[in-house]
Amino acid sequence: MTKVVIIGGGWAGCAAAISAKKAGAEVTLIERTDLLIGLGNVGGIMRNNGRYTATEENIALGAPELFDVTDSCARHKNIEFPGHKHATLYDVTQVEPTVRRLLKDKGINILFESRAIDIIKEDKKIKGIVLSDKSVIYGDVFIETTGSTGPMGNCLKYGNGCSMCILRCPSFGPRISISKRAGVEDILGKRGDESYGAFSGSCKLNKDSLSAEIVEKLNKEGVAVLRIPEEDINLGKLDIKVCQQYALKEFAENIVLLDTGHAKLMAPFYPLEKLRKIKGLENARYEDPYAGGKANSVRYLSIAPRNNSMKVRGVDNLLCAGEKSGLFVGHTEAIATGTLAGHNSVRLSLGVPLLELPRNLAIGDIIAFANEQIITEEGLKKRYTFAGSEFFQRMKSTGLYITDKEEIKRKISRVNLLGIYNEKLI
């Protein structure tokens, strides 16, 4: 049986594990912390704008599992906030244990608190992953979904210091780049001012530290928009955000809070003293990152060059997904690319042609479009998401943005890909 080893248990890694397992592989997932879904423990926004289309495409392609989880853990459905429609907000306090049970029920071997530190390689093939306890996990095909955040040194060099985020590098050790260990140079994303990386785009506030009125509004409506005092409005901060779909004027002029169990503050960081000037936030306290008044994690510092089937260029048996595979933003983007990488890992082991999704699907187009853009200087400064910015505009102008589930199914059926991820290949 083909042995697939996935390094990184974020949304992309979990999706890759499920699709590789469904295709018939024996799957081991290596995660350096004690939690799955990585930054998904801070996120929670699904189905907003073009992500609705991508979600339904992935479901029609045969991979509904993780979207079923986020839908079942939703606190709010079909809500609107500035620049975004029909969003679902999942409960970040519920979703990780549910994903963990799902993967275990499917027979996926998960190695928690197991940090990859090196690889064993022969010619252009990886043979095994060396863990920090010196044990080696051998496999036939490897999928890197280590993300692009950390190690701590990157946040010190390109950010405002370690913000003590959910990734907890000081406790669980730093992320390494598997592709770089295999001899492939990483691609680095840039900001508009040519500096490297970008700050994560949101923080969590402890809900109990907010006023009763704001908590009631969040619980009832899912969103609260609070005006920032005129003297504290800073439009310049929009340039440093990783999440360009939220880099709108409304997000600079207002504090936007979303109910994801905690209160999700849609800003990379915000000085606590200024935050507490706003009515209802007089006692506000950061939950994640703890240093949300000053900093956040810095991302897009480790991207592998790949083709549109998610195979890493220059290594015969390595695929990638999520932020490791491009300047992608969001859980939906991670799940969509991870699912494709997992399915293709089994095809690669069998020596059959890898699946490339056609560009008349939103998922196929974003994978190809991001790959074309990343080789340009301007493209390195952009982010690619179904939810906003340049790619969502592209979806609208090319007719890829569809919210009719049956129409999406018919479209997938016309290209003969309905349920393709359900095919057992071995």
Ligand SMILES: Cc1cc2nc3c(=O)[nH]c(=O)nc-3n(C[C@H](O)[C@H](O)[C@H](O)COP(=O)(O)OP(=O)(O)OC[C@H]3O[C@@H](n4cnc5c(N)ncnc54)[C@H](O)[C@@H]3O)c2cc1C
Given for the second form:
Amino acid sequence: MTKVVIIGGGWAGCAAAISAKKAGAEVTLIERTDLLIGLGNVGGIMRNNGRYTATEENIALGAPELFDVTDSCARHKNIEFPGHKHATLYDVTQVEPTVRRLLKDKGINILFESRAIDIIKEDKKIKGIVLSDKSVIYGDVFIETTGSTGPMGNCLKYGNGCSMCILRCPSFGPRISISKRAGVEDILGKRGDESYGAFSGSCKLNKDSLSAEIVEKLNKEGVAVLRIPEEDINLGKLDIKVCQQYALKEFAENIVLLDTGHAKLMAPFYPLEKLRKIKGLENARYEDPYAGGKANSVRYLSIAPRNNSMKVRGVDNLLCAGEKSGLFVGHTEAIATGTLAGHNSVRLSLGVPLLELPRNLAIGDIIAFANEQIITEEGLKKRYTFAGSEFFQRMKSTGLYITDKEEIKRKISRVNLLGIYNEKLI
Amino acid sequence: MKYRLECVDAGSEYCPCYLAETNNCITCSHLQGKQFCDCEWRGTCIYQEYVNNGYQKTYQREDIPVQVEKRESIGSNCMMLKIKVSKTLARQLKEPGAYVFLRGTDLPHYFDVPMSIMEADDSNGYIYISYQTLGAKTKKLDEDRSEFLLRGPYWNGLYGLKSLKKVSEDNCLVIARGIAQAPAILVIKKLIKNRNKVIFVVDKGVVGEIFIEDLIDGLDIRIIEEDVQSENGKFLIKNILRNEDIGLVYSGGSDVLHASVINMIDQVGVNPNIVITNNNEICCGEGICGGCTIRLSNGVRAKTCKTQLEARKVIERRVFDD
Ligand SMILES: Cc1cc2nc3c(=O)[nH]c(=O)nc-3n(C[C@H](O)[C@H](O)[C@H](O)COP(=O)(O)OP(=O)(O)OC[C@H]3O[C@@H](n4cnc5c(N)ncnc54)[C@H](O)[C@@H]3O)c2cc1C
Ligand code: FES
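Please show me the structure of the same protein in the form predicted in complex with the named molecule, now that we have looked at it in the form predicted on its own.
The complete assembly is shown below, putting the previous chain first.
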């Protein structure tokens, strides 16, 4: 039986594990922390703008499992906030344990607190992954989904230092780039000012530290927009953000809070003193990252070159997904690319042609579009998401943005891909 | 697989050091002049410490004057010293692999000689050291001095510290020969503390005496005295390896002894963790002078005064080179 080894248990890794398992592989998932879904533990926004389309496409392609979880753990459905429509907010305290049970029930072998530090390679093939205790996990095909965040030295050199984010490098050790260990150079995202990487775009406030009025509004409506005092408005800050879909003027003039169990603050970081000047936030404190008053994690420093089937160029048996596979932002983007990589890992082991999604699907187009853009200097400064900025514009103008579930299904059945991820290949 | 080096000082109060300032850090890729993180993680971010400290090294070890409380001749050409130090220093030195530099107060710094700690008494502030008089540096220690300059603590006297600290409730074989009886004491005590069963094979070696009897008296270990390089000794060690389900082997002695112990392990076909004494000529102890550099068989150069290496890798290159 084909043994697929996945490195990194974020959304991309979890999605890859499920689709590789469904295609018939024996699957081992290696995660350096004690939690699955990685940055998904601090996100929560789903189905906003073009993500709705991508979600329904992935479901119609035969991989509904993780979206069923995020839908069922939703605190709010179909809400609006500046620039964003029909969003679902999942409860970050509910999702991880649900995903964990799902993966275990599917018979996926998960290794927690197991950090990959190196590879064993023969010619252009990876044989095994070396863990920090020097044990080796051997496999036939490997999928790298280690994300692109940190570690500490990078967050310091290209940001404001370790902010103690959910990935907890000081406790569990740093991320590494498996593809680089395999001899493939990383591609690095840039900012407008040419510096490397980008700050994560939001933090979380502890809900109990907010005024009763704000808490009530959040619980009821999911959104609270609070005016920032004139002297503290800083438009320049929008440039450093990862999430260009939220780099709007509204987000500079207002504090936008979203209810994801905690109060998600749509700013990379915000000095506590200034924050507490805002009505209702007099006692506010950060829940994630702990030093959200000073810094946030730095991302996009480790992208592997790949083809549109998610196979890493230059290594025979390595695929990638999520932030590792491009300048992608988002849970939906990680799940969609992860699902494809997992499915293709089994095809690769069988020597049959890999699946490439057609460009008349939003998922197929983003995978190909991000690949075209990443080879340009300007493209390295952009981020790709169904939820906003350039790619959402593109979805709208090319007619890819569809919110009718039945129509999406019909479209996928026309290209003969309905339920493709459900096919057991071995 | 690429070999990333682990500095024994990483994360200690002496890190970052001069090597960070000169972009020669053993562990951190940023402090080697590279652009991105790529380190053998030691539980701490050296770059963060460096930046937080204003792009400077931290406080570094200095020479301090210390008094000799007792000097005792032990066997041929060997001496034991009891030295008064602060309780803090004694505590820092109460670790397997700990060593200090000693020299006469009137001598230039190149007389500094590295000395393994045999025993440290942290409630009263004493350390015990044994040495064999060999060359210029040790001969200069012999004169009837009551005061020395001491620099420390240093920790890289053993390779395999990680497995030594980790092993618990297991069977361990400790082999020590000659003057290397001294550093074996802290090893044995560490192993006992972690509820291991210890078999101690001790060999007088050229010292001609078992000088640590007092220090191991009353410890719950099995002691066997034997010439470990003799046919009898080898037979004994192989028997232990074969029958006692040994999880860790410690070899204290020359590289020839290390090579022979590793050889026996391979002949018996067992796979215990291996810890050995670091026998390289250590000069500055700070990774600066380069006197201790060795070349591993994969071409990697390592400064052994600070770098933790795998026992097999160290010995392998010895066999290659010598
Ligand atoms: C604060 C914040 C808020 C966000 N909010 C949203 C949101 O509301 N909606 C949205 O769609 N997106 C959001 N995002 C973006 C989104 O979370 C990410 O783009 C997406 O989750 C990335 O998934 P991934 O699987 O590619 O990577 P990651 O989530 O980074 O997962 C990588 C995993 O690999 C593990 N790993 C790394 N190195 C190793 C190693 N050497 N050995 C073993 N394991 C390793 C890590 O521990 C981690 O679990 C947010 C991001 C942040 C930081
Ligand atoms: S002893 Fe000077 S560099 Fe190691």
